[in-house]
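First, one chain by itself: the form predicted on its own, in structure tokens.
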Amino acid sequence: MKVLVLNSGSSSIKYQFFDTEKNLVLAKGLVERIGMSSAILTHAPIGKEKIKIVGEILDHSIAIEYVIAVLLSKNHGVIKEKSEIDAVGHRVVHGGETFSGSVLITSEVMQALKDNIELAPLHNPPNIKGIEAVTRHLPGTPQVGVFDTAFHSQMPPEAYLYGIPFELYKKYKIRRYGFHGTSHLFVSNRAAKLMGKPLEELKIVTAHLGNGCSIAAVKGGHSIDTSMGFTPLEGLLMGTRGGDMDPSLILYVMGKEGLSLSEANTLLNKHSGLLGISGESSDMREIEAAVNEGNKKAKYAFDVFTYRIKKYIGSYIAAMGGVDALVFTGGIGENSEVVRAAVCENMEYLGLKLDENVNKSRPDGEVLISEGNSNVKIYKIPTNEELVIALDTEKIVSEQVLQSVK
């Protein structure tokens, strides 16, 4: 099956075009600066040179039209007819309590996505725009929604409930939802494969560390707890997000600085985290360089970042009653040996022994970075959320076809 995977943001669309039978990425690319006259489409087809197109792309509908056109292009395309796009899979950030797994997009599902906009006002609207654009340009092509929150939907109440009046949870669905679900799902499955053991028998801590960061406790193949909460703001220190903090702090700063709700939201999401503490950057590479130059605030940011990760790992080992593997993924998790070393330092008492030489060698791909006598396996595994979306889409569309035949 040929599946087009879309990740629609407010001003961008990332895409990958899969042939799931051959396990191939036929093409991938990015449309950025949507809504501007100088929008850019970067397209990389298999076996051909990467190209860049600059033009006026005013909305998501035009962006999808561009993507389809370049896939069909005589010189840069990988298919000859629109009909060769068998299905489209969409990354959807928030499924709320409505969706515990991927679903075929129907009018009822679209209404539910719109109902959940208030839970993800920055993410769900562009996700919906992407679906509507595909419906316009590829009428009749089946579409599937794959939710960031779905993998965490089986968390027990003690993990997802907050200490607020229960009526507020029932009325407004205020609870921990968790995000990066497709990433945690993918790398925990890959870790089990690398260990040669059934996922159902394992206890795995997965650390997705990028500009956005989250950790999950994966027990028996299910997420039983995760660091992000009602929104992606909770949990670890991130590039520009503050993570865990005393809620009274927010009220205090709002009063002192005279901030509106919108301004406070911007402060916590855009000007905090690594950037806020260091005053330098939200990029870990630049933080590490500043630390090496003796920048104290950068060192504070680095230490808070790695300390939070260490603390969550310990708490999740306690929650699962043990651990078999720790997995690092995401841009920082995969590329920063300094972060991995700091997180694993003095964790031998829990059975985690990092092989310093392997950790520093920076080999590509999936790598075991723990010592041979480590009771807990430590891995660096590149995530592949797009592949999860493509395979889920193939599965659901195939099931739909079988049901229609019956």
Ligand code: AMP
Second form
Amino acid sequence: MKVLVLNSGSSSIKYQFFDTEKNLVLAKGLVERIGMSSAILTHAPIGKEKIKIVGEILDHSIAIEYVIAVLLSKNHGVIKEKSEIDAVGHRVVHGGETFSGSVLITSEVMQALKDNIELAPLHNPPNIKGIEAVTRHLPGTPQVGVFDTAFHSQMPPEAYLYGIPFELYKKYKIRRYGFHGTSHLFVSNRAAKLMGKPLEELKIVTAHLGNGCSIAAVKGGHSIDTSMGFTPLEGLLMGTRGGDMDPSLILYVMGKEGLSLSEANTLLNKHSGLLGISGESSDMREIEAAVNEGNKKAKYAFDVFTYRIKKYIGSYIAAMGGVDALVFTGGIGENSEVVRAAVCENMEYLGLKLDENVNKSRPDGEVLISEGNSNVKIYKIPTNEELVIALDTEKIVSEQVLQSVK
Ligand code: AMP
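And the form predicted together with the named molecule, for comparison with the form predicted on its own?
Now the complete complex, all chains and molecules, led by this one.
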């Protein structure tokens, strides 16, 4: 099946076009600066030259029109007819309590997605726009929504309830949802494969460390706890998000600095985290470079970042009653040997022994980076959320076809 996977953000759309039977990515690309006269489309087709187009792309509908056009283009395309796109899979950030797995998009599902906008006001509206644009340009093509929250939907109440009046949970659905679910699902499955053991028998801590960071306790193939919460703001320190903090500090700062709700929101989402502490950058490569030059605030940022991960690993080992593997993924988890080494330092007593030489050698791909005698296996595994979306889409659309034949 040929599946177009879309990740629609507020001003960008990332895409990958899969041939699931041949296990191939036929093309991938990115539309950036949607809404501007100088939007950019970068398109990389398999076996052909990569291209960059700059032009006016004022909304998501036009962006999707461009994506379809480049997939069909004579010189840079990979298909001849629109009808060769068998299905479209969308990353949808928030499924709320409504969706515990991927779904075929129907008018009822669209209504439920719209009802969930309040829970993810920044993320769900562009996801919905992406679906509407595909409905317009590829009418009749089945579409599937794959939710960031779904993998965490079986967390027990003690992990998802906050210590606030229960009525607020009931009334406004204020609870932990967790995000990056497709990534935690993918890397925990890969770790089980690499260990040659059934996922159902394993206890795995998965650390997705990118611009956004979250960590999950995956027991028996289910996420039983994760660090992101009601929104993707809670938990680990991130590029520009501060993660865990005393909630009253924000009320205090709002009073002292006279901040509006929207300014406070910007402070928490855009000006905190690595950037906030270091005053330098939200990018881990730049933080590491600044630390090497002796920058003190960059070192604080680095230390808060790694210390927080270490604390979560300890708490998730306690929550699961043990651990078989620790997985690092995401831009930082996959590429920063310094972060991995700092997180794993002095964890031998818990059975985690990092092989410093393998870790330092910056190996490519999926690699075991623990010592041979480490009780707990440590891996770095490149995540592939798009593949999860493509395979889920294929599965759901195939089931639909089977049902219609019956
Ligand atoms: P992502 O959101 O998964 O694309 O990850 C982005 C983050 O990965 C940024 O903070 C980058 O600085 C970080 N990153 C990418 N490559 C490296 C590297 N070689 N060393 C350290 N951090 C890296």
